[in-house]
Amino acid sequence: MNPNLDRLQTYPFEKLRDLYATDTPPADLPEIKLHIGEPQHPTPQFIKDALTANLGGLANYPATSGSDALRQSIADWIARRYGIPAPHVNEGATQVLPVTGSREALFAIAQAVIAPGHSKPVVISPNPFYQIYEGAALLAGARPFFLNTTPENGFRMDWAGVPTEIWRDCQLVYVCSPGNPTGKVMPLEEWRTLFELSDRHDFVIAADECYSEIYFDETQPPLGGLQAARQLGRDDYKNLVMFSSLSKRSNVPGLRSGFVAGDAAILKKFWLYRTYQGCAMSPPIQAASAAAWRDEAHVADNRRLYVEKFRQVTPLIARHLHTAQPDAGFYLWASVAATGLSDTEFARELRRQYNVTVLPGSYLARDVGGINPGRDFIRIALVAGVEECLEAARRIDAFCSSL
């Protein structure tokens, strides 16, 4: 067996699992479930309906590069939603891969770009961070090396924090924005920055941005990597993938589907990869994808659920714990240090006793510098409906008022 598999740690949701497993919560109270990021909103039924028409498909061996017209929609939502040209979709020398979600990707695109001649190949991460990123570098034969984002921080990367030498050993910076779990937008001068530096010491960056549709101004969507890239000049995203999902933004999950795009020489490469690698996406799915992309309404409509939420949420969590509306994204990210609990001892007995559920931050993050810097915060993602998130709030503030 590879030996990488053992450094591995178990993933936050089994940690959750076990912490969970010898309490039982109260019976008349129904579980409210703000753990995970799995969005509980109906899927569109136009993407049902599209993907039932297109059964047909099922009788042929998808492309791994995609229909044509699934590649076209992705590449005319992107010029659309960052008011940017269209990148290019031709075979060969394509900007647009469609990947079978988000999270497949942001794995492969570890293993397809890592060199493992390298003696000590190093991949940086923010911490707190998605799992995906630590356990893709640990299995290229990677060393994650972890930047904390904290509010003293502003829950930003701290670039300059970085050491020369791991600059001269990377290979791989991931970022997210929207952050996941703090909600944190990168401006133009931080990708300034990290563009700079990618072109110093000649690593890819993969942008995460699978929170972007989630936002609460429509005069002001997120930046995302690709407007960043146009907005400084390098029209041909050198040594930038960006990775995008349907999951969030048109509540299909299940559905796995995404894209990335961005420096065509990388995307060529990581073609080739996933020719062997064997993720080629159902057609079916292809064609409801497409309608996805190509629609906006149900995806403002969505924005609508979350801008409510978020309203009438966010004061009654305030009231006990240090928190405030994110950038954008779907989560609270909350301090329970005022409470006098630990995030995992808040979390606990806050499904004990009120039957909700939510992530212990110290799960999402890693010991550097001598903090964890999940520890004391805890991950609220306000994906069920508008009156069963209220009715969590409610139940938290009753929570903390009890403590």
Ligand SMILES: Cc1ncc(COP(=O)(O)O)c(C=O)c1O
The other form holds:
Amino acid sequence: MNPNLDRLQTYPFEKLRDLYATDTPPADLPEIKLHIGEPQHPTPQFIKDALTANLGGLANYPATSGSDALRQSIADWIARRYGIPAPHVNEGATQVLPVTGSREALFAIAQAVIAPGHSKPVVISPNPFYQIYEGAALLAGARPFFLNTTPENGFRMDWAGVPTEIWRDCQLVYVCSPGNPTGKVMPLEEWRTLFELSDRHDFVIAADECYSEIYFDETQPPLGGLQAARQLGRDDYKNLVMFSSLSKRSNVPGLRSGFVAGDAAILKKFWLYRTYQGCAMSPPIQAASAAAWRDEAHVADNRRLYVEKFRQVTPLIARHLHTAQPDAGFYLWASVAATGLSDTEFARELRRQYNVTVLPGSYLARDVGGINPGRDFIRIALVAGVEECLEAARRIDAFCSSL
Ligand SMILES: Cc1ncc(COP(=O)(O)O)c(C=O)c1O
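Having looked at the form predicted on its own, could you now put up the form predicted together with the named molecule?
So here's everything in the complex, that chain up top.
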């Protein structure tokens, strides 16, 4: 067997299952699940209709590059959303590829990018982070190098803190903006620094933007990687691949649909990798996805629900835990330091006494430089309905008041 499989870490939700294993939550309080980033708003009917209206496509093998209609709908969405020219979608030199959810693509990009002959390739990742980045690096034979994002550094990746020898061996950098779990959006100046470093050290930037459509001010959508590149005159998106997804935007985590866009030379190789991996998107899903990317009304409706939830929930949580509305995304990243409980004790007791599940921050981070930057935090995913999230906030308030 591949020995790198033994280097994979236990997934956060499995750790949570173990943490809860011996407890019985109160039977009279219905469970409220805020530990997993699975949107629970209803899937729009027109997406379901597009799926079922295209079941005839099951009779065909799909192409890895997706249908022309899907690639065009994605390119048009990028142009509208980011105010930039539509990326090229021509076969063979495309700047857009559909993927079956951003997760598989975030994993696959490392397998395609990392050069196996290289003695000790490095993949840089934020810490805390989405665990796929680490697994992707390890299974590609690379070693992850983590950059702590903490309240002290404004939840930014401190590029200046990366040693020269790490840059020398670096082949891939993951960034997550808006961030999971911090909700931090990377500003233009940080993109400028990252692009300059990528030019100097020749690494690929994998920009995970699956939370880009959950934001709170309709006039200020989060800056995207392609948009930043354009604003900085990088019209060819050199060394940049961005990852986007319908899962959170359109409440379809079960559809498994997203896209990658950016540097055509990288995408050409990535396309080749993907033809062997065999992850082409099913034709009915392509049709439903194209319909979803063409519509913005349901996304704006979705955002209104998140605005309402953060408006009602944040002040209740902030009475006890240090937290604030994020730049974007649907997570509250809340410090439990003032409660005297560790993140795991807090999560466990909250479920045992109030039947609300949240994720201990340390499950999302690694010990680096003598600290685990998630240790004092819990991640609260405001994915349930408005009333349910508010009820959860009241229970958290009661729990904290009792401490
Ligand atoms: C940061 C981040 N990236 C990517 C994903 C994967 O999303 P999907 O595969 O549904 O597009 C998730 C899912 O929760 C996530 O939190």
